[in-house]
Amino acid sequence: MDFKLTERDEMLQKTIREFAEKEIPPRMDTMEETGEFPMDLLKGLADMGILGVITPREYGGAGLGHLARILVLEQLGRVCPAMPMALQVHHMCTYALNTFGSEEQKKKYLPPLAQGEALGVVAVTEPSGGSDVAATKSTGRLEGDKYILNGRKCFITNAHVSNTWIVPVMTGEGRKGMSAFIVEKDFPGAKTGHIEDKVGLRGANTGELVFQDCEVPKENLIGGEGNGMAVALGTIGSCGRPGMASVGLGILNAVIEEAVKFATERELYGKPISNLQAIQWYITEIYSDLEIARLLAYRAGWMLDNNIPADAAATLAKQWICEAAARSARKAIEIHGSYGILKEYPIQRLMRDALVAVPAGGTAEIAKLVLSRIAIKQYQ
C-alpha cells in the first residue's frame, strides 16, 4: 500500500487549508453565538469543488473521491469542526442521489447541490431512536401520482439551511416496507420544526423536519419502492461514517496543535511546562491518536475509492477516531489547567464539539456492535 499522497492531493489540502484559515475564523464567534452555517461560504465552498467533492463531473461535480473528500474536511475540522459536520451530511445527500438516484434524479439534483444552489441532508432519525432505523414511525401512501408523507425527523443536521432531503419512511411492513424519497423543503406539506440548542459543533444548524401530508411527486421515489432501507444504511455506512471520522480527525488535529502551542508557552518552575514528563506523556498520547485516527480514516477513504468493501473500515475509524477526539481533548484541558476552561481558550470548544460527535451519526454502541457482528462472521 502506497502512504505517499498525490500531488493533486497534496495541492488539495494546501488550497483548503489556507482557504479555512482565511475566510472561517471571522466567522467562529457568530457560529458559536447562534448556531447557525455561514451560508455567505456556500458560493466559495462550491467554487472550490468542496460541495461536489464526490459528486461524477457529469453532474456539475469535482469526482475527486472518498480519500479526498477526508482530506478536506480534516483540513476544514482543523480550523472550525462544525465545518465539517455540515458538509459532510451534504455529502450523504448527493451520495445517496448518485448511488441510488434515477438519470432524471442526478441530473436534476446533482448540479445544484455542487454548484451552492442548495444545501442537503439525509434525514434518518426520529423521535423514537436513531439506531433502530427499523423502527421508522414515519409514513408515506401512494395517492395518484403522489406519495402521502407524514411523520417526523429528529437532530438532523442542516435542518434549517437545507433545500433538499432524502427521508426514509414506511410504506409497508417491515424491512422491506421503507422507501425513500428525495423531498424540498417547499413542497406542500413540508416545514422545518424545533431547533436544537446543542453545546457543540455550534456552527452546524441541527433541528426537526415535520411532514403532515406532505404531497411528494411519485418520481421522487429513489431506489425504488421497499429499498429505502438499503439507502438509508449504504449512505451511512459508505458516507456519513466517514464523514464523521473526519470531523474527529479534524478535531485532533486541532487538539493537538493547542496543547502543544500553550505547553511550550506556559512556563512553571522557570521553564516551559513542555519540560514536564508529565505533560510530555500527555502530548505523546494525544499525537499518537492523531497518527492512528489518520491511519484509519485515510484507509477507510482508500478503500471506498478502489471499491472494497468498507463498512468495518468505516466502521471502526468513526467509533475510534470520535472517542480518540473526547479523550484527547480531555487531556489538553488538563495541559492548560484552569486557563483550560475559559472560553477565550479554543480548547474547551474542542472539548465540546468531540463530545458531540461521539454519538453523531451513529452511537459508538451501534458501531461496536456492527463490528463485534462482523468479527465473528470472520473469525468463528
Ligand SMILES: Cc1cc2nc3c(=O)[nH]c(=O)nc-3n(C[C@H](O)[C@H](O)[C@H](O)COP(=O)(O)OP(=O)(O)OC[C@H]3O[C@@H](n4cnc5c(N)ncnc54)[C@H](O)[C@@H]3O)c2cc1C
Second form
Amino acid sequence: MDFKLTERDEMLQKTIREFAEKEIPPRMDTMEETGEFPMDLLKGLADMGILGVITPREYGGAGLGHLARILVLEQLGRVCPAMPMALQVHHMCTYALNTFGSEEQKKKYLPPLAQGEALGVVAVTEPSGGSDVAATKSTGRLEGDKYILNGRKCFITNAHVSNTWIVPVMTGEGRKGMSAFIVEKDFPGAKTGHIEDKVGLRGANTGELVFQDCEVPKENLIGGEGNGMAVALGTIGSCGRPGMASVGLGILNAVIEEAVKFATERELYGKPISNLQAIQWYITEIYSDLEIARLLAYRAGWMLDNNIPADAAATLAKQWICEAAARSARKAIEIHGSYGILKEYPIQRLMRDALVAVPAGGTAEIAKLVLSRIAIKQYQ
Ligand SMILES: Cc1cc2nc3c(=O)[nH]c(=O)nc-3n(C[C@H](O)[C@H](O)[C@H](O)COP(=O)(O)OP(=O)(O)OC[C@H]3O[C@@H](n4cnc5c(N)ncnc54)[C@H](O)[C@@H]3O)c2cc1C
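I've shown you the form predicted alone. Could you give me the structure of the form predicted in complex with the named molecule?
Once more the chain from above appears, this time first in line as the rest of the complex follows.
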C-alpha cells in the first residue's frame, strides 16, 4: 500500500490549486448572486484537462483516471465547492458515454465534452422521488427510426448550461423496462424548465429538463434497450458518489482553513482564541474529519483506477464525507461566534454548500441502506 502521490499527481494538484486561486475568486460573487456556472472558464478548464480528466486520450480526454479526478475536484472545491459540483456531473456524463456507449457514440460525443464545447448531464431524478429510481415515469416509445421521449427530470445539475444529456426513461415495464438515451439539447421537443434557487452550491446550475414528444434517433440509445437502470446506477455508483465525496472533501479543506484563520486571528482575554481548549477540540474534530475524508475519497479513486470493486468504498466516501463537511462547517461557525452568520465571512457559505451536498447525488439514508446490505452480506 503506497500513500504517496505520484509526481504527476502532485504536479496536477499544484497546477489546479494555482488555477483555482487565480481564476475562481473574481467570479464567486457573481456565481453566488446569479446561481450561474462561470461558462467563461470552460475553455480554460478544458485546456487543463479537467473536463476530460477520466476520458481516454483516444477520445480527446486527458485519461488521468479516477484518483486524479478526485484530486482535481478537491482543489477546485477548496476554493469554490460549486465548481466540483458542476464538473462532477459533467464527468458522470463522460463516464456513462465511455462505459456504456458504442464506439460511434464515444467518437461523436466525448471529444467535444473534453474540449469545452459544452457541459454534460446525467438526468435520473424525477419529481416522483430521487431515491426511488424504479418509480421513473418518463417514457420512451419507438416510432420508426426514432424514440419519442415524454416526461420531466428535476434537480439536474448543469441543466441550463449543457448540451449532452444522458436520460434514462421507461421503454417497458419493471426493472428491465428502463432504457437510457443520449439527448442533445437541440433535439426537437427537448427543453429546459425551472431553474432551482438553491441555498448552497449556488454556482452550479440546477434545474429541470422537459421532454415533450422529444425525438431521439434510435442510434442514441446507450447501453442497449432495457439496460437504463444499469447505466444510471453504474454511473452514480462509480462516478457520482466519488464525485460528491470530492465536493465534500473540497468543502472540508476550506472549512479547516477558515476555522484556523479565525481562531488564530480573533483575540479574547488578550490571546488568540486558538488557545482556548474548547476551540482546540473543535479544530481537532474538523482536522480529523478532513484527514479521514481524504483517505476515504482517495481510496475509492485508487480502487476504481485499479479495477477493484469500489461500490462500498465509494458509497461510504460519499455519505461519510458529505455529512462530515456539514458537521465540521457547523463547528467552524461556532468558532466564529456571531461572526459566523455574517455574509462577509465565507464559513456561512460553506455551511450552506455542505447542506446541499448531503442529498445531492443520493441521500445519506439511501447510502446507509446500501452500506447495511453490503455489511450484512459480508459479515453474516
Ligand atoms: C445540488 C443537487 C444536485 C443534483 N444533481 C442531480 C443530477 O445532476 N442528476 C440527477 O439525476 N439528480 C440530481 N440531484 C437529485 C438528487 O440525487 C435527489 O434529490 C436525491 O436522490 C434525493 O431525492 P429526492 O430529493 O426526491 O428525495 P426523496 O427520494 O423524496 O427522499 C425524501 C426523504 O426520504 C428518505 N428516503 C427515501 N427512501 C428511503 C428509504 N428506502 N429508506 C430510508 N429513507 C428513505 C430520503 O433519504 C430523504 O430523507 C441533485 C440534487 C441536488 C440537491
